[in-house]
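Taking the form predicted alone, here's one chain by itself in structure tokens.
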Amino acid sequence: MDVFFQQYFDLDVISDNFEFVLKGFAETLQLAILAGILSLVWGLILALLRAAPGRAFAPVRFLSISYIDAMRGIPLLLVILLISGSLPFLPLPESLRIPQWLGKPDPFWYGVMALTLTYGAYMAEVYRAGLDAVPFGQVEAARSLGMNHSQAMRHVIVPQAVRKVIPPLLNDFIALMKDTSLVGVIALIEVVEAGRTVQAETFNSSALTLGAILFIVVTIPLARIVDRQISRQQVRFQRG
């Protein structure tokens, strides 16, 4: 048992790197900070692209829904090591290939990329879910006061859609942050890659301990978010 907390649980370990650790931690909560909220953005863009009427969207249909389906099946760690692996060969601007912006490392932008192209294909079926959810009388009263479709969705059918969502769209939000730690595999040192970098040096694994400890402290409180936000709904359709 002792050699399981010395490995685990080392104090001197956690507190020789401390630090480096927390600022790795640092790096994690920007990265999924900022990707969740172009995951947000995107993904609702997507969704309105996926329901846009008519038989002249039609194409933007197939296109929106064929991204959704592709951006879906293809593994987060893969869509990293393509973005990483081909953006800087690409005949583009180099602020678009090596991105440097913010002071950020090139691997932080791909980073970002990728988990925004990602997540907002899930957070698309999410904002469908809600969209599909709002009744379809709501539509008809906007169009019977003279709005054209742009502006139910925008000032009826939208508003309603999100409020529906917010519990899985924070649910989504946790997971992508879990999942910067795959950004580690092109050398962004996040939380993890910096509890990763202290095991390699002290062959301990209580950096490691202290990234999960990290993760805990941010994303328990963010579950008990979730679990109000449902209550509340319940609440709110049980009174209806």
Contents of the next structure:
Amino acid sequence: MDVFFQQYFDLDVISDNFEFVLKGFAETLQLAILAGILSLVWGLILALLRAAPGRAFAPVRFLSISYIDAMRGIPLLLVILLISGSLPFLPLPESLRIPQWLGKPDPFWYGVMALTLTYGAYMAEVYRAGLDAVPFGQVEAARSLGMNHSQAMRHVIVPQAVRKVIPPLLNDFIALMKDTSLVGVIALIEVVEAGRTVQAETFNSSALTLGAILFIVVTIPLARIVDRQISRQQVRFQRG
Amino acid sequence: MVRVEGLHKRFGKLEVLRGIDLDVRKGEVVCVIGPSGSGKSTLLRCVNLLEPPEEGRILLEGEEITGAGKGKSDHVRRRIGMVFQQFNLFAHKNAIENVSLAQVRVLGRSADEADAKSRALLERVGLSDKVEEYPERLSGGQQQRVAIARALAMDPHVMLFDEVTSALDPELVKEVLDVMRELADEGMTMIVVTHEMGFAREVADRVVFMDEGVVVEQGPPSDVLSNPREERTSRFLGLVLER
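Based on the form predicted alone presented above, generate the structure block for the form predicted together with the partner chain.
First the chain shown before, then all remaining chains and molecules of the complex.
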């Protein structure tokens, strides 16, 4: 029994590598927060392009739908490899080929790009559900007051849609945070890669266990926030 | 003020309006009555350019507004206030924000100016104590009065009312009709689609009876409501007044 316990919860291994794993987790958090914010923005842009009205915007709608479909169908790992393995060899300025912005290494930025491109598509679908859920009467009321399409979107529809989709957006953020571990494959020492390095050196998995605990410390409160938001919305819904 | 000429509107195969002619003078209150599905609401929605008609023209203050370009229809709508059956208050804004939003965003009024105007209008519809309330905390009648204030805030030249009391509990109908009655007394040009025959009789200058997409008859309420010429009108009135 001791052997089992030690494989996952060896306190010596944990304390020896605590700082190393924690540093990895800091990297994970930075990656998740930055890519999360960018995905939120990119997803909203995609959803709005998809909702652009009239015949003139048909090509824009088609492009955004194609993009969303494609990105939802491609594994994130493939996108990460595609970007990190191709960008350095393209005829672009060096700061784009091998980005080192804000003192972060290039794998970090390839990760941000891949996560944003992929999760932007997921979040676009969430926003779309929110936009569809705002009653059409709201659009008509806005238009009847002389607002044009973009004013109605900006002041009336989007604020209500976003409120409705905060819980699923948070869910997507939790998924995004867990998926940052895939960026470890291109040599970014985030928390999983850090744990794996320790595992390879010590033949002990406790550093990975520590990583798992760190994830849970962040994701469980987030999940509770999601639940609370949902139940609050249901109360409002029942009252309304 | 508002002139509708030969208006046709189809939804797919269904022809909802089949050649409507209507003339509304400045300051006139016209009540449009008729069975459901007769095209009354569609007529209002066409006047407000929410539905593009297939045929015919609509003129507002002598100027044709049908077929206007995109930006132009937004401009036209500022002069036309519309109140809906389902109120359609902006759910994420409180009463005063509902009334102020378009004043600031569309007319470019300053926040202070819009605020003062909104307060005055909410007071006028009897809601000075509900200024900060959100729609979900207001009764249907209160929501509808906020919606009227919201439309009036744009200083419209004509007001359209689309069955504005149909979704209300019976005891809340009067407070909304009272506001509309006052508005009519002040000389507002109004086109009112309604099932409130009492209101039509008392407030309308003219009653228009529609059925199956055409105007069957029109005239002063004393004629149309009390001594209808057309058999279809009297049959409808028989059904409505029987209740």
